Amino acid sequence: MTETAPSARQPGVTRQRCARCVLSAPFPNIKFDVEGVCNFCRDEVGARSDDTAIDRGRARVMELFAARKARGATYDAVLCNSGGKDSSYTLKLAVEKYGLTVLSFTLDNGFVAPAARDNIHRIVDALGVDHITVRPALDVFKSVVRAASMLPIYGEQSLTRISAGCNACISLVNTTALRLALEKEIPFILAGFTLGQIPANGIVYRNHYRFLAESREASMSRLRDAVGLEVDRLYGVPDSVIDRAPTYPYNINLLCLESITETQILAEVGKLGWKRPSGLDGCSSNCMLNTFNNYVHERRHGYSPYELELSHLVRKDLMTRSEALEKLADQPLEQLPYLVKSLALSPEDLATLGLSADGQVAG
């Protein structure tokens, strides 16, 4: 099937799309059979693979969960919590249908939207939850940013799921997250992810710092040479608050468990008092800097970085087709000026993006 489609990268284009989800001709490894339908649609395998995970996702969390009372820990779990629809609602569950005592913890990027700063105050007030934030030095953040966005910081494979200006972002996230529970020995993380978002096996899984970091070292070093020594104290975890944990907390992701549609969610945490937040593109619910990393993705890769997501949810028949493809074709552009200047891109690095000087799409 071929569909014109709006395109940050080239407006106008004309691309293909499968027919059955939403995921376009320049996706990795993509193959398209005679009905226009993609190999991933297809993947009938990989379908009952998610399926089998999910299952004993859901078995391993009753079993943790039911032994955590055992522990004696203040918290039983932080929880990352950025104001979106998808975490609002995983903190709901969390309280309401596992009964955890939840540490809810927000990592302030310097862009997150006013409205979703409410929905965190209301959503954690209606659940009676402790909260904290956490702003990271925003010069040293925004560089980072910078860097992802313009330099081959992440591997190729990891950008299919995710941007390079969200990587950075959440990864700071989960490094924040990590710090918090190894300091005040909670046993559980949790995050709204769904499956489209994160592999089958990262559902449930046992966090390792040192681990973790020699797996990403090669993206702190050319982090590193691009930004500067002043990351690792952004991304680590220091030797002394490590070796004095007793042990490491597992990673969940409830939202993985759930069947359930966007719509839903929107009313499940309406009734907590969340508003959608005006203004922001049609896949974030909380963060205005989502339209520039999307841009630069799709600039840089020619394809949304939502679209696995969004297919995802469309195979599993929790959102139809064409509201995935309302939701990639949903950027406010116009935004980009404002975001590009408190990023203090360079010259160089606005022609790269096919950007003007002042922000504008060229052309």
Second form
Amino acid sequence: MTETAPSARQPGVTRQRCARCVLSAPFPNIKFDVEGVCNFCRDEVGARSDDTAIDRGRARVMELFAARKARGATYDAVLCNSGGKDSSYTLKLAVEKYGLTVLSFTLDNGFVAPAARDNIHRIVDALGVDHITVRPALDVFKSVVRAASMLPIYGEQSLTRISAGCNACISLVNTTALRLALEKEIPFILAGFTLGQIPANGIVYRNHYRFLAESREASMSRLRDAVGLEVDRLYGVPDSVIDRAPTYPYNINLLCLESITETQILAEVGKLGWKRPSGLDGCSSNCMLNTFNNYVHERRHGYSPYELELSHLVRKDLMTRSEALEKLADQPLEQLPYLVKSLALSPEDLATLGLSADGQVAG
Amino acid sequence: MNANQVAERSRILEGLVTFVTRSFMVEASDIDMDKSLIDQGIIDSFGLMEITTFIENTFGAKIQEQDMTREAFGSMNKMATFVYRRKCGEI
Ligand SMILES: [Zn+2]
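If the one shown is the form predicted on its own, what is the structure of the form predicted together with the partner chain?
Below, the chain from earlier opens the complete complex, with every other chain and molecule after it.
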């Protein structure tokens, strides 16, 4: 059960990993049995309740779509389109399987791979979808990523499935999508998350912004202290926008309702012109910053932020264990110097992260 | 509350604890039942949405927009009481 393949980020380091999935010993509350299989793999009750939650999610989505009004001049859904394979396939599902009129939206965080941008354009063109890009002030965004990477901005428990840098970015995507939906009176927000990235009870939910904002206040306050009041412009929705909107939209993750392998997804989006960008880490098909975020997460928490998602796919037979291990190991660390320079990390931050002054992995 | 009502509320609390420990990778002993799960760092705002979905699905207690308050969701005990009262039509 000890994984002997060296970790890409910590050459020469071996670690205990579940013999069935890819969760490793530093993962919170993990226990291994005598066969080296983890408690998450052995949790049959959890797996059954996940299946029930998926069935309920599917029924709820069908009910919501069936009840939607003919929109006429506006959109049924705004889709958060990262340009990756999953959001591209979700867009295809929304348009072709569910017949929705979709507004595709990309948050350009300054690290979207050029090839991913080309993919976005090819896919929206092929599906005949309107598309907009929102680019936040990059100096503020980078300050947020720096703060999220170096300080305890987010609770430990919200970082079991996602790195702090990705969390900062996805929160911005979600808030921007919500603002668009409220402003344009769009009833659904779609995203390409898969099970493992989100839990089965998160497939469909009403986006009660004010309630959620209250629950985010502690992390927002830490972010404000670290970055400044500009974060409210990026991460807040003005009261006037909420008060004007007739109701809160639903967030729906359509991909969680499909049982589909990565190979099948790649074949489907490939038909629409999607091509895998080169030079990205094994767990991303759109964002260059992911390599840095993964590195930081592994450094701070001792495990990859993708272990939970990949383990889910392995358990569901949608990916082999060796494919998952390959993805975890595939990290283009040679890009770290460019990324840390772009983020303007201080010499102290670099030292804390075990990086040399020019951003190379030390030792 | 009579004995049956107390038992019913405990059953709800037990279901919530099982869900939270399984979903958010904590032990029951890590949870302070009288404090907000968010303040304890056990869940984030997305976790809160998961719990509301779980409550609706498992206990059949419909949650309205006006229910989304700290009074109803501010701790495990508050959630159990909220679900119990909603189920038996008290609120
Ligand atoms: Zn396992």
